[in-house]
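Only one chain comes next, encoded as structure tokens, the form predicted alone.
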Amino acid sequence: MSFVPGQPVTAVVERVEIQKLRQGENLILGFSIGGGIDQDPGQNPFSEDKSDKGIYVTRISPKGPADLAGLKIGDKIMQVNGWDMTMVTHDQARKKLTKKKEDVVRLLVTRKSLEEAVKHSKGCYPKP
């Protein structure tokens, strides 16, 4: 997905709802993130466009809440519980994901396989 700061973004997204796992005082999501507007986008292994400063899933705990919900390594997080995540710092993203009062995290993510499926499906239907 190509992204130009300040321009509208068109993306194929999937909703992922993660029920946090309670371990004592901690609520566990079971995944790690990378990226953010304060990070070096050239270090992001998941972005084709090395100027993309989005938030990406970098690790998933096997059989953890994120894994069971269908989140994938390389997913780009577009929203968290309705909050736009396309222009946030790494720390802002982490704070939105780990709010103590929220037992459920609702994400909108985009992934390469979703975009590829849409590209391949275009032109497969008869024109009206």
Second form
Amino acid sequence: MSFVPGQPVTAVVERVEIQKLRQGENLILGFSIGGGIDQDPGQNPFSEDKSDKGIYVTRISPKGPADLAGLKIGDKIMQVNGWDMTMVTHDQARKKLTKKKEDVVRLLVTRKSLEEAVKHSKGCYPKP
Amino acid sequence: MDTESTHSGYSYHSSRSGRSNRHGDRSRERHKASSSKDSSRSERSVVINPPDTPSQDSPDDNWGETTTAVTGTSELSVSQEEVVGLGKGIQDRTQGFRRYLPLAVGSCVGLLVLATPLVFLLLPAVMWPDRLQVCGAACEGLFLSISFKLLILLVAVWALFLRPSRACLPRVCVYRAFLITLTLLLTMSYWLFYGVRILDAQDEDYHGIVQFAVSLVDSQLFVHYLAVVLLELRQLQPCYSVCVIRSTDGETRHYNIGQLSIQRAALSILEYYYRDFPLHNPALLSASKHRAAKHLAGLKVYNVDAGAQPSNGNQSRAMVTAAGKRKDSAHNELYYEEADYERRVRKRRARLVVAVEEAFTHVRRMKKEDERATPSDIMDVREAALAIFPSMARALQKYLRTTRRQHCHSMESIQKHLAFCLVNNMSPKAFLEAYLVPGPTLQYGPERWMADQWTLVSEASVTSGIKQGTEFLLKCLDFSLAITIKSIPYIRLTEEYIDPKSHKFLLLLQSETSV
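Output the form predicted in complex with its partner chain next; the form predicted alone has already been displayed.
Entire complex below, previous chain first.
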């Protein structure tokens, strides 16, 4: 998940679809994000590489829409509804997630355990 | 032998008072191996003798007669003091000649230098006064100038060359020899010129002769200026960094010195040594020597093949591997010994601090309203010191014994220090500082230095200048100082201008937004 300038970023991602919940006047997703290219990456407790300025999930409200959809704390969000989240400011990320006209968001998230799961599965089955 | 170990440390004082005190010390040193026993014995029967007790002299006088010869390799540092003292007596008589030689040479050359212009001026007036031209106003003005310049030259020569030197160096200073040669050369060439062109020709132009004498004095002043630069100014700018390591306990100091010859550098380093290095204490080194002795004593190498001589290399390698395989717990012993020692020292220190603070509360300065107090209560500082001393003496003695510094302080010196602290209104902590920390060597009297006669051991010639990588040794009887020299690096300093308006900042937060 480290970013080398000029090289494409590859990651194993999981698709998570979250239905927004209507609470009074607002549509909420039930999690909090941190990070962004205008933030200090060294203070991110979830990133492996402390220069990673991506958007991370920092908190999930229990039994909220995100929790039910399978989002985990510490996930890095790579795309939201097709919009890239790896090189955005904190505010841009927030805006992409809280559009009033959309009531469902499709995220591509990545986490360390996904990589390991893929590696395991590659190793278990012999190549035909 | 048994009775002498109970003598307290305070009966030891200056070397003048005699051998009896050294005998007490020697027996104490010999009991170093059973030092704990010794200290416990002395704890039970502490005797604080006032100085000059006549009782010590009689039983010890005979013991001095049967003492065997002292060797330089023993660690009985007290015996070496006697050797140094003997040596000093013999050398002082021969040093007198060497010490005054530079002074004699300097004054001779100085007199020659001062007299020459005067002689130049007087000889024509004496030898052919009738043919001499009358000295006009300009010429007499030159007389004035000569007299002042000679006065300045007199003072300058005295200041630079004729003052008593503070040390005796092994070889003649090259620059001084060069300067004296240059001065003599200058004077001789002027004399030659004078003799040939003026005396032989009997020149009548007195104005010219006076100008000639003035030019001589000017040249001598310039040579003196050169002397000031070579002898005084050249060594002021630091060029080299010197590392001084004492061989016995590894005390290391670093100094910056300028361009000097090796012997002059050694002299400055010795002056720094007396100021900075804590007093050399042979009593602190015995522990490591015992450990080393024990380590070697456990190994014996036998030659089984009679006749076949194994090479020395094989033998020593066998010893080293045997030592490695042998299971010894010397490190364990050292660890617990040191921890134990630390604890003991801290305990004694705590008792000492409390005793001294208590003692200081018993005495205070007399104020106005105390003038009505009974005269017997009013004491001068010496009596006051003597009055409060016994209450802290025991704690102080025990502490000094534990840290093995009891031979550095005599009872008299402690009382004197106490009186000094009382006069200057010092706190108990200020009084104690002299005893808690080993001070620089110069603080103690010369009989405690164990460092009187220094020998410079150097591979390069001692009058050559110091360079990067020079190493030499300053040896005295008990220990030596190893000196290495490195040059101070060439510093390249560049400047960078920063506009004060360019200091702007961004706040980087890790904000968390809930969506």
